[in-house]
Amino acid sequence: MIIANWKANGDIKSNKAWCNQLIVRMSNRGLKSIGIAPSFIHFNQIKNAFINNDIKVGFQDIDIDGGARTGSISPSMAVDSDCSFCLIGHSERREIFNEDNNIISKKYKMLVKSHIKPVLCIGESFEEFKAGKTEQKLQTQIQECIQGNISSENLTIAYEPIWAIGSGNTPKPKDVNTIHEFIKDVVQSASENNLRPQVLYGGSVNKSNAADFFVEKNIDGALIGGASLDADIFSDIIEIYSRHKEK
């Protein structure tokens, strides 16, 4: 799956042009493997733009509850909006909003309970990477965020090394493939039904390096940030994905 994470970008006019361009570019292929996570305020616009095809539209985040929580988006709101998936644990949420594994775990449980696919983002800092603590960090994040609640076959994990996001610095695809295999093994060993989740890679993926990642066995797709804001570039990445993963 290829997911576009628009973050706090977009407006009604440019969103319409983006959607029209993607539809034109992708008119000759299926769109089941594409997800878009626009800002919440633009969710319905994007949902309506793709109402006649299989593109999934999701949220960038969710709160653990509703009611007296000013500015929050509750799980019931997500269900009412027909949200297909939701990102949780993105490094920006962890860093800027001080979200820890405990908070993310509560969000994960609410999504599973609401039958919305959770896309759990995990990743290590540059200091942890240099110290050789990547696997230790990822295993802790997985175990503390999921806490054994992995009966849902819809779990997707996005590995995003913090030091690679938006930096132009990317790890070697073969190293990412090894890390993805480790992630799948961690989840499988904690799963009663031997679940091996889809694992996406996020961290400066663009049309120049996408093929190098998608040829790897354990890289099941990508979570695209900045490169997804250009419909042509995003379409190029989808076509590269299709050539390597949808045979």
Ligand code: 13P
Second form
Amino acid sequence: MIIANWKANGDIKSNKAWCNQLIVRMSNRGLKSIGIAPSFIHFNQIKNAFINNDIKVGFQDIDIDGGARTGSISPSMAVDSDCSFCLIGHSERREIFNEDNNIISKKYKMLVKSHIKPVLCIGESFEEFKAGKTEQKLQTQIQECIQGNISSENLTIAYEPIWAIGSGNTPKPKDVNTIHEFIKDVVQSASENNLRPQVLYGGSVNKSNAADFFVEKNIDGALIGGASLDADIFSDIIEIYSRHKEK
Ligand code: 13P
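For comparison with the form predicted on its own, provide the form predicted in complex with the ligand.
Now the complete complex, all chains and molecules, led by this one.
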């Protein structure tokens, strides 16, 4: 799957042009295996733009409950909006909004309960990467966020090294492949039903490096920030994904 994470970008006019362009570019392939996570305010616009297509539209985040929580979007609102998937644990949420594994585990549980596919984001800092602590960090994040509670067939993990996000720097695709295999093993051994999750890579994916990632066996797709804001570039990346993963 290829997911566009628009973060706090987009406006009604440019979103409309983006959706129209994607539909034109994907007219032969169709919109399967594509997800978009726009801002909450644009969710319905994007959902309606793709009403006749099988594109998945999701949230970038969710709160753990509803009611007296000013400024929040609750899990039941996500269900009501027909949200297909929801990112949780993005490093920007962890860093800017002080979210820790404990709060992310509550979000994870609420999504499973609400039958919304969680896309759990994990990743190490540059210091941890340099110190060879990547796997240790990822294992802790997975175990603390899902807490052995793998009842969802639909769990997807997004591996996003913090130092690769928006920086133009990426780890070597072969190393990412090894890390993804490790992530699948960790989830599988914690899973009641032997689940091996889809693992997406995120962090400075663009149309020049996408093929190098998608050629790797354990890289099941990508979570794309900056390069997803341009419908043509995003379409180019989807075409590269199709060539490597949908043969
Ligand atoms: P960039 O693709 O801009 O590096 O962002 C990655 C990301 O954070 C997706 O969630």
